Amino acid sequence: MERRTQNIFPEYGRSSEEILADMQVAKSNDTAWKEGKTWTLQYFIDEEHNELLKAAQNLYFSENYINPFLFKSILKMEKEVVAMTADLLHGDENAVGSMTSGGTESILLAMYTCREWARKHRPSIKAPEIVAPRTIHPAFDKAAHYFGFSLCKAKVYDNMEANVDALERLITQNTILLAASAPSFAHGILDPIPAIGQLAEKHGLLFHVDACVGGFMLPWVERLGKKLPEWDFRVPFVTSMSCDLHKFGFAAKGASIVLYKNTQLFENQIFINTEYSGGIFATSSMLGTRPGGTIAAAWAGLQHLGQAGYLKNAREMLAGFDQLRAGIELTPELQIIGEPCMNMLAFFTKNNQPDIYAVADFMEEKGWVVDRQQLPPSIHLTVFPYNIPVIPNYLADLKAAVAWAKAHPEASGEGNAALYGLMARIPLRGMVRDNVRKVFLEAYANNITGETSGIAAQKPTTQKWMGWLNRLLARWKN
């Protein structure tokens, strides 16, 4: 086998000082996102808080939390917080859970445990399926191909909520479960989770509310005066959710909750390996190695805010939203997705007049975040407390990109536009893919340069992948 030529393993250790400079000076080219101009995945209050979920997460830096009977400190705080957790989301005394590594976990097990009952309760079924709205987060079509099951998609409202009549066309006698959104990360739409309820009550089958996004939000803009359906435990036949501590809940990454109406249904959870030669092998999560301090940051924090520390950030970023959806609804060309019901939001131009991917390119040159939607196309927004500030520049900046989009309908077919639009118009998906998946394959190959201070670069592969989208589009156009 061939050996590597570039040697980025340095013979000997370097100083700390120097290798935080190096880091520093590499930090300093990602995205500024606390300038407010990156609307998504940063969840961040203030820096005492962080200072706070950083120290905690210290105290506990070392601790593999693989076995918890020998760390009874952090069973206990994730007891604390999987209980807190299921109080705000108003299971009863027989909920129970388990911390997670992130959402895509607790989905992932949500669906590995609804597969192991289904096993046990509904034996002669071979191929068992879920039915979701096709608004449903990847994470399901991540299990789905993780555990051998079919997800099994239905039709939505214009309005991107659950269609119930559709989702009950789908359920045959293969279905173990029904999944929807509170809400939908796309585009902030609750789904009507007392009618999904009903319908699983009906044809006996177990259901997942995926609330990741939602889980440490709607809570307190229930507690603010709107009137939300019910989405919670409070719907008697909501037998799983899943809950993101590391959004809303402001905790330290990754850290997510699962939960389950009762223990009957979480033992379907727990692995139980008896026959390994080190011993008997057991975990109630994914993960076998689990880090310690990420339970200790979660707790601190819930602990550090309180729940009117929540409440009080809920009130200031839905009056930001408020104000930023205000402003998109005074520009004509400009649509808001359905009813959203917290503080974020999906957009898109009316008959798609002008491009809204040309939209989107006018406000990259203008030095925002943009997050390009399908399916519809759209721009998905969502308010953090750094961006209360910029909103005014933010509607400023779109007002001028609408114009120029709209003065400009060649754009509709440059840049990034034309690569987002590609992917939202044509149907050659298994192609799409098949070039998704090289871009990520090149992405992490050894195609590591050969500087040798301490973080190197890797070589560009989008330019590569826009260039083929590019050539295909003109193909498609043609």
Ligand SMILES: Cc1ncc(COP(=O)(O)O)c(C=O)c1O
The other form holds:
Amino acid sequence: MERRTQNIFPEYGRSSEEILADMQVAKSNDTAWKEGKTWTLQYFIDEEHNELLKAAQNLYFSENYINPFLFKSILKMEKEVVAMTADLLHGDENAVGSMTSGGTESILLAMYTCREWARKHRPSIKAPEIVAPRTIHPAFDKAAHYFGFSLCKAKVYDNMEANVDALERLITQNTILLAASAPSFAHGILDPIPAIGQLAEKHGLLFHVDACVGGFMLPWVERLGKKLPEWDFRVPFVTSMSCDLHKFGFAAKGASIVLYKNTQLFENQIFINTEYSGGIFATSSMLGTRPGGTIAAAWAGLQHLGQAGYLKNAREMLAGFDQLRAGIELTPELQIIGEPCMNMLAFFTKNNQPDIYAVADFMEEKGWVVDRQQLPPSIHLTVFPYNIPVIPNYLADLKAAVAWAKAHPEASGEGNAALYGLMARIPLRGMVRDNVRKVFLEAYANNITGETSGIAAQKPTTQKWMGWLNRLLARWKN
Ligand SMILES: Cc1ncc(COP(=O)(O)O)c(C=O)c1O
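Please give the other form, namely the form predicted together with this ligand, since only the form predicted on its own has been shown so far.
Let us now look at the entire complex, which starts with that chain.
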């Protein structure tokens, strides 16, 4: 069979100018998040900070940090970034850890490390279990899936906070670890870490706090005067934490920290193969070849902002958040879920009147990028610096969206509202799972049609996704 790559992998090299011009054209079709209409995922302060991150990353662009002993300057930066983060999270002089490529890798490593620790210290456990509230990030499901754990998920309260009694009921002789969020991504809700710490002590369990999104925000929230229950290594029975630099640490993408209370735990993270024909092989994290640039950029970012810079940015984002929150609270049909602890929240419509997904559709028509959630159906918002100028416009459109959805109850049975509603309610989760897999397989299928521009033309994934949802809806209705 003939492969259709003739226009994609050029026979001869092209000029840098031509390549970059093509990429600029392709990129112009992506989400224009800097306009402020996107309320999730894009952690960014300003161009000046970004230029420094790029320069620092470029300085180490070619270095392969697989061997930390070859690049002592990178090792020094990594250790300093870990130490600064450990201080921020109140680790004591025994706290140790490493940088990773992101929150998911930090969580995977922490779960792997705990499993290895338990193999040594609790060898009778053959089928290890993690107990966590159901709001825990899917990276824990991934870790359970990859490393052969059962992840037992406990009910949460209506305000989305972990229910400690429900967690305790799931603890068995096979449980090795409790996990909780500081805070959860979906709703910005801080789990009761001190009470879960006591549970860990009572049952002799390890306890991981996932501060991927909160680790570089909650310290400033507290310094700005908000009273929060302790959520980090101040709680004595917290044994490990994950904390992302590429979120509110405002580092380049690909930077997170996994931290342990002491070396006795951390030592289990180090992978060593003494029999490899290429020589003794050892790594401190999951990757083999490892970019030095992301470590350099994270270090430079921390130096550039300093604690005062983080505090200033946090103050501004929180002021924006208060304005957004007050506007939502003024709309009687809307309700914010629980008590958000930082600049992120989720809201829904009371008794789903009007349908929150119909509200979402209206907002999308107005050009907002809407983060729809399920269980319960809700909309997620995080306030970043670039969102602040557009908050009044967002609130005005939101008010209009609620009024429109109330006047058009039929909208919940149409378009995206119907599809998302169905996705949230459909009981056959296996069917949803199979179809999501198909959508991914299609997205990655070898069906690229080369274009003269050299940028591969593909049908957008969302279009395929919506096509699948439509087919599913049709089947479900019949
Ligand atoms: C609480 C929490 N944990 C884990 C993760 C996973 O992080 P990453 O996407 O960097 O892998 C996220 C990402 O948003 C998060 O918010």
